[in-house]
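Listed next as structure tokens is one chain, alone, in the form predicted alone.
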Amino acid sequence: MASRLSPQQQIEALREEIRRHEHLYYVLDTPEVTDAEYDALMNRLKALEAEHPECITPDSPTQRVGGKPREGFVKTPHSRPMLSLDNAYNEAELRAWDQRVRDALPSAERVRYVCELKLDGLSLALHYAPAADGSAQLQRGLTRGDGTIGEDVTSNVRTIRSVPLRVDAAKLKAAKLPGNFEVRGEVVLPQAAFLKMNEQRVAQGLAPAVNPRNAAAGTIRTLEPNIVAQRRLDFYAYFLLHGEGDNAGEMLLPTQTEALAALRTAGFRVNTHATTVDSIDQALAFIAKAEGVRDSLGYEIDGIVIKVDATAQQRRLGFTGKAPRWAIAYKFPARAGITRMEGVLFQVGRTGKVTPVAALSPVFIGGTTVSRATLHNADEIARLGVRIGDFVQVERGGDVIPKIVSIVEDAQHPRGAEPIVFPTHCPRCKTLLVREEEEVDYRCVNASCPARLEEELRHFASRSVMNIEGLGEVMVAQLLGHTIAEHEADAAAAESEVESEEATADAPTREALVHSVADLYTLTKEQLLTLERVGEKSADSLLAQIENSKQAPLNRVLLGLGIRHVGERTAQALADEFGSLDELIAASTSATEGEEDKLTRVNDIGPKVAASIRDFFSNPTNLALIKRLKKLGLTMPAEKRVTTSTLEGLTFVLTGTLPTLTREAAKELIESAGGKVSGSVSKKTSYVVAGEEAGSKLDKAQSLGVPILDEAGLRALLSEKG
């Protein structure tokens, strides 16, 4: 009998189905059909859309994979930005949060704590807008990137079963959801998923991921769809939050516990290991079973994330520069294993600074092979009195950095008998190296050193720099000379999950097309075409990419330049201050004696980091690469973050808990305003805005004779001057 429904309902009723398999499968873990019988209705709806291909919509599950590979990922501004956690590794350091905690809020205030797991994969944004339907549909999946702009992935993101493509009108009002809302979380790749990407790695004679962290954000980040679905990332949600309007990026919620019953209620996969607690004693009491249970549970974690549950408390405490104030990342203890060292590697970085690297019998610790561990400097090395053939007890540090803390000596481990040399001359350019006075590392003095412009150029192109999208290690080492399987063999050779800056060790096999960042700006069409796996769109693509980068501001070219002890925070002080790179040049060589000092003047800028950037701008090969920057196009457009001058000149200081503005909101008040925030009290500091519980600033305040505000002060004195 043929069906009474027509082509449009059969075709919804197999998507409800599968949608509803979907869930149980991959949110729930609790599937009711085998694998077979999932692809029979799978194929069964895809020839029934061949058929009527007016009735294919985006959120149909035959969707979530689709279209040509990407030549990119489009840069798109978070609703509020995604901040890493502050850490704490020990009791004494959480109970310390704890206090700080309490401290700032009300005495006879409740306080409770959510805590979840810190799984270790990389952060996720996704957004729902509503449809004509009632249900909300996905519009946008982006990565954290710097945190307050991330690459959309969305076509990606698609292709992960366990991230609803639509939340039906049921749900949402089940779940007290508006139609536009944000869902935060984490994408991991679990443990087997891992071992089976590595064994086909392997087969296809390329190196094996090093672990599921990275293998995820690699995933996450491929071109092709269709190679992110043959891998199972799945996505954990753990924050609710505003869609759209004055609210957009703000907690949805009351609380952090009904946000994660929302998010499970809507469809959305969430960690069963939560728990809200009352006190810091019952939060610790979770961290010691979630250790119990942390190696079987089939995907990553290195800590538990501690969260005030009130978003009303989380607003009242606000955010440090960094991070919020209401959460912690309690770190795990460093997983540790015994195995021998084979040699020391010698790593040149781009400040010139040269890294021995220990390269070690491979030994498994916490999910992860590790055949490299730091040993930071030479005086670390004699420290631990480790020679060349010793066995070593190595941890991870943090869950992440591999590291030598000490020598394993018994009848198993004997000592080894080779002594570690450390070099006198630049393991690459053969430059004498120079140990500053009160300094630990040795450093290649050479500009020109082949190692540091290899660094020099990632730095340059990275993100948070120039943000040149496509100029990643590959390119890069193209660009100096090297082919590409030179470059795979060496990066083979000193694979290393250690922070430092690393180098090619062998000499190019052909001319470089750059010797400095400002060559990066000469490059033509015809000598990309020249190069390895790069066709006529990929070409144009970096070309392109190169071009925007001139457009950057002056905080990024500060940043970019490669300045000692200059990162982003003092970058983004000197271009606030000097506003152009003529004039921060003269404030740092036309200082005559007696004259105060122009650079200490800024906020945050002592006199160690003064005498870095006056060293930089007075060496005479920078001011030329400085020069030919300008001629080559680079504008360095100063974006001071001040709209107004009504505070300009003034100093403020924040210390307490204001009535209605968060540190940060009453931060960006000022700023924009014109006036400057700084962290202590001094002579001169022109206001301290105190809210309740001040504490020594205040005092400090006081005793200097600096003028007070309160909340209603500050916004009186920025009516009065404007």
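If you superpose the two forms and keep the largest set of C-alpha atoms that fall within 1.5 Å, you have the rigid core. Residue numbers count along the first chain shown, from 1. Remember, predicted model here, so these are calculated numbers, not experimental data. What changes on going to the form predicted together with 2-(butylsulfanyl)adenosine:
Core-superposed comparison between the two forms: the Cα of Leu45 travels less than 2 Å. With the core held fixed between the two forms, Val348 has its Cα displaced by at least 2 Å. In this overlay on the rigid core, Gly567 has a C-alpha that sits 2 Å or more away from its partner position between the two forms.
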Second form
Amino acid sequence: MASRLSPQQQIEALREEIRRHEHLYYVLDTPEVTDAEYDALMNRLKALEAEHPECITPDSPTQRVGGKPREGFVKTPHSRPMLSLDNAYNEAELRAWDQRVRDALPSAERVRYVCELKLDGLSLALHYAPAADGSAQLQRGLTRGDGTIGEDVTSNVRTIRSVPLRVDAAKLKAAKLPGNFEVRGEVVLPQAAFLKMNEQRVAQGLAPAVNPRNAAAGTIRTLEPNIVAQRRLDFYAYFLLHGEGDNAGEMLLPTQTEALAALRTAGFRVNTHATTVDSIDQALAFIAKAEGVRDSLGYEIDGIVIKVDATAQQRRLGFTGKAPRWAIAYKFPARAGITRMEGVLFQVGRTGKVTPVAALSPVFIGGTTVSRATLHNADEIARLGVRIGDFVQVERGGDVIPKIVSIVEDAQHPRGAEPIVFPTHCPRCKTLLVREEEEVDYRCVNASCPARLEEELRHFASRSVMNIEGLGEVMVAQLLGHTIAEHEADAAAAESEVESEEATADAPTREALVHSVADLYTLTKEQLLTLERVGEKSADSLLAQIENSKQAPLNRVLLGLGIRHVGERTAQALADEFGSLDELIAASTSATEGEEDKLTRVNDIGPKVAASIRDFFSNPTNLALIKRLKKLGLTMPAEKRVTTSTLEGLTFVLTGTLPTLTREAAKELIESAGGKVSGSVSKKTSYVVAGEEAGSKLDKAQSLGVPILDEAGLRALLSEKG
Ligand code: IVH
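Please move on to the form predicted together with 2-(butylsulfanyl)adenosine, as the form predicted alone is already shown.
What follows is the whole complex; the chain from before opens it.
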């Protein structure tokens, strides 16, 4: 029959057949043909396309692996932020969440939940747009990025076989989908693929990836689609959203249950375990069942996600800060394993703190190979009574570093077990370590210790701080004068580490190009070009990234300075409160300790943190560094976030009748907290507060995607900010 069809028709028929088999194999896990038969079809298609190159289209199954992204990954804004979830760790917390949800909704309303597995991968947003033939075609695939702006990794996403390159007109119709839509979901690396990848890495002399999630994250950002294709990533869809227009990024269908069904009909892989339930008791039963099958899934999960099913209810529940009120993640408890402690290495952090890290005989715990665990400090070592050579119980929580919980009793201190000797001198620069009064940690107080500088630079450049891409470990090592070979030998020594002394990096071969974070801003192209594996392009791109970081907001710069006890939240609170570094320095240096001062008046800042801030800004070296950074062009604008201590900067629109508050009372509450109340809804409206019989303002808010609160939501916002 083939001969009677035109080449074009033969090609189309083959593609259809191959797509059907890909769907059966990669999405449904129910192949109808052997791999060899599938390969034969693919080879025939490739041969035909080679004869008729004019027939090649981007949605052909042969075109999954295409060109490399030439300029790296382009940053692209999301239609709506990709948020994270609040966590619950036990039944009580889950019930409390259920109560909050039901309290926030009219009591007569039925609330249903969708229970889904919380896949331990990374989230992706896929955008589809209509084509001339009535199908929808994959346009773009974005990583989560910072939640607001993702990275365009389309060329890599295309290689994932469970991501349809096209959804044909018939499927769109069956799923009742428009040509434009967005799918969000999770990319995972199945355990088998993870193990295979690590085998290959070890065979190539590379360090194995720590867990499937990191491996998946690294893979999706690889600049070589060929490699990505070999890794066998998988994609599970869990959100179906409007594509274009004012409500882009909003739920497309009235319920999550329907969204999952439509995604399945359209040919996406949807996790088969997702279940709709009528009560939190049923959700708890789902959790118990999931814990039972967790080990036989073949991919990692770290909990269960519970979502309010009805889109309309989700809208009314709204969001708090970074997470929706209408969903929660139930996190599974940490998992443990037993292995032998082979040695201890002592790591010097950017504040000089020396952390003992146990080198373990590799052990597979909950899908991850663990070969390191923190021992925290000297006190912890004493408490555990652990010695080198002991068998230990190791625990790994969702996102925490593995830790040693205890020695295994019946194997305690086997023959040859040696006590751990805490070093007296910095393993890197040999300065005498200091333990301050009432402190548990030993510190290297040498401010120019190369180990500290290395950590400082890595921290400064990292994504959540100054976000200087291209300034990774290898580049930092080179900037400090090391060759790549030295750096790799150093990393390998740390990997196979037994004794602390050997972890010490050798003195660098070359003169360091930077001696402080400020020196990054004086780097020249000529200097960069003297480094290994740095060409014109990467030098230019690194310099552009560094230049760009001069505009980083104040809170990030504060975080970058590495003030002890000042993490993301505190840095943001300080930036919000003081608005500029000068104001903060004035506040830190004017007040005397113990007094009720300007620092401790900031939310979340206690005496200990305040003292550390004061210390930092009274140190002339730090002040000189700040002065230099400013001179070099760092602007440090203060970016106000929504979560200030008041409702300042937020505009509210009231509509309908609230259960207990009159319109006037609500207005007063908002205004006394610094918010504004306006009469009409626009894109600039921060929240619409809606009550019974809300009218067109509610519709407008929905169509503009303005978050909607009910009275409980408003009160929650007020108490949160107040
Ligand atoms: S819903 C605002 N559903 O968990 C809604 N997330 O902690 C957030 N995740 O960033 C996402 N499986 O990467 C959702 N079935 C699932 C999920 C899931 C895994 C991840 C996702 C998200 C993180 C939130």
